[in-house]
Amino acid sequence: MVEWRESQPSIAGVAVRLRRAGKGQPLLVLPHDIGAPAQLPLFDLLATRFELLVPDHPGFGTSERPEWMRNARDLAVMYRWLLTELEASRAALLGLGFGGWIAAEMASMSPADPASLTLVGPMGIKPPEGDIMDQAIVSYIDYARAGFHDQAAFDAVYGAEPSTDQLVAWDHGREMGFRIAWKPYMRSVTLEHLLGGIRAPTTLVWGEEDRVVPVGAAKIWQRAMPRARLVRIPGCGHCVDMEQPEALARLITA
């Protein structure tokens, strides 16, 4: 199992909760709007060779909540300030569904840093058809579970009737999501078009059973990035992370 150093940097005046682990090129994680857990197989796979940064978002897990944050490109921001403070601007950058979007965001600021780029079902761009699936109208279980195409793999790390502590941290999660991301929900209208001067070799990963954000959404990045490539991951939801921790290490160590 990974073991994590954790620290507490002030970015913008918010102390952002930061884990470390491994050792390696930086690769910097950013998590999908319902955390990421410490213990995965996926770090497990990665740490042994990249050393993992994986914070908590500003507003979400442990992290304090910046009032005045209102835009998800205010993440993108602090971000790469922290990148800077750690001396790693030419880190690699997994994101993974909302923490993708902040991912490119990032990337489309600084064209040439990443030294690679890893969106996995990334929010931030509307789908052309459907739409990114809107947690206002179910719960926050649900809205978790729905992330899983095969519910044993929820139910392996969340548990099958998930802890208290967990159920806060949804709620709490959900809330500054709407803050940052409610009108239009959880996309962007610019992003797409500052996609494309991005250098970094880039690769798009869908789950070909994505519930939360539809895989067709993949046709618009692909314009945006004439250079990405596309893997779709057959039998898998949306947090492919965690249901298929293998096949996406393997596209990130590639």
Second form
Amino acid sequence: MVEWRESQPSIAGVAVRLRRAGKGQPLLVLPHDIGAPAQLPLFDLLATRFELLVPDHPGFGTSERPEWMRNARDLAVMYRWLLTELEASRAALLGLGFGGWIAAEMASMSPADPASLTLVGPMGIKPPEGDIMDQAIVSYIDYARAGFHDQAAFDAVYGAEPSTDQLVAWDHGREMGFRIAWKPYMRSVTLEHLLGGIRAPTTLVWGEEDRVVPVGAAKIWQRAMPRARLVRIPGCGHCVDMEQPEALARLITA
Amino acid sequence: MHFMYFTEQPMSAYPAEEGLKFGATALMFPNKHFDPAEGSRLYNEFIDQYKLAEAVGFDGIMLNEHHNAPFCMQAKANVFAAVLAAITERVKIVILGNPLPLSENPVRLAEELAMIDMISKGRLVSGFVRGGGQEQLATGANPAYNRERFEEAHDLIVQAWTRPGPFRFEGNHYQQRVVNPWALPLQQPHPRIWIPGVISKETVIWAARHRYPYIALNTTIEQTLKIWELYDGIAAEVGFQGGPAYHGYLKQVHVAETDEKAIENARQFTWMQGEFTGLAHPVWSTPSGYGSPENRRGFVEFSTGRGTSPRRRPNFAEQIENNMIIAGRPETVIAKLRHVMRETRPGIMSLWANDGGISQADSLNCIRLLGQEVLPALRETAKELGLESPFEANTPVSLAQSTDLTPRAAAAE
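I've shown you the form predicted on its own. Could you give me the structure of the form predicted in complex with the partner chain?
Starting with the chain above, the whole complex follows.
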């Protein structure tokens, strides 16, 4: 179990809940749209090598909602600002699903900065076939479960019957997701054209059984970032971080 | 008293067993089950119902719109309003209402409504709604900005009607370079605006702050009284006296020659598997950001089967018992509606008189009995109770257009 140090830095007038743990190079972990639980085996594995910086996205979890925010790029700007405040501009970035989109936006706006970039089933680009799964028409639990190929892994993290508090948090996060990524849903129409300048060593990680962001989208990401390597994880869903933490931890370099 | 006729325009010819098999009869229920030939027949039957409603003495015809579902065939209330503007002579055309947040161009709505008002020679009542949760999903309107869009679109439409153009409109959700519609309402300063609703307190408060009558949609007597209390309290704060001219009430009412037949037909009010808008996933009816934050926990509990629906309706027998559905021969219905009128004192009543698979013959018969036997008796009751409609009371169309305000010291917020 990692021991978190919690703070609430104010960025763009918004109190952002930030948890920090571990020692080493800073690694900013940008969570899924369903948030990041307090404890995960992945954090244990990474905290031995990195100083983990894990925010609740503004408008998600217990971070304050920026009423003015209108798109995912706004979120990326806030995180660039946060890293500058923390004197960690060169932090490595680990973006999970929705957070992968934000991490890519961050890297695109300061292409020389991230020490490394790891994108796990990133949203943000239209898959050539299929669509990014739309939360708007499925229940909270069904959506969260869709992130897992192995339902036992979901149960291990959230319990077979997630608490009502958890459901309220998911509904709250959904609302913020809608506020900034309703149409087009959870993607940008410009991002793929802006990724070519990124110099950080980049790894795209995709669970082969990802039902939230079709793995076919990896092709578009690779076309946009020809130097990026793609690692496909067999027998794993969207939430590689929670289903195959060892495999993911091994891929993250400073 | 203003009496309106209302039907949801049910797509009664859809295969009900397919809906049960699919597990939903809204939003995602495949439209391969929609039969345009039956649709054409039904639309024309509804037109006949509306014509008869005017002929037998209704004061108004209430229209609405919904999307992607058999419970309501009107995908655009303004289309039927335009039809009625041309084929009726006397009735008010009461749209309850145009779902503003669904529109990307409210000026277009302002133009359509102005055209309807002119064609009908000033018979339009232009209600506005937020649109149900599923309507947001059916049309791609962002549920998280539903209320902001509603309020901003409303402001833009009223400006388009009342402020000399050309002018520019720069809102958060709507921006218009040139607002200068060459179609303006005949009624001055603008058509009356009525606001229907079910459970959102915010909407009641908003309506009262604008001095727009609020139409309670099929609520229980207790809920209705609570709504009036809230409305009239806000009214007093902003400087006018609430009361019947600002209170409207939609009731499900079906009449036939005998109580037995009327009650049998009235079962069709629960034809959508007992749900108002059909079977649907709870997250469709309340997408995140659409509801009041105070209801968030209740909705997530409901959506996962841990709580009951905030919109839950009792079974048919109970609804008959507690007058949520009123059905019977004219004498029965008159007695029950008199009771409801005494309890709730509305100045506007909408009679939702037919639904589901009630035959066209029975629907027309119901309209005839309502017009010839029920309405005359209820008008007497309305007189006794002093229930005046906004037209009879000659109320101003809005707070902004009022010249008689007497605000309390601690008004506004």
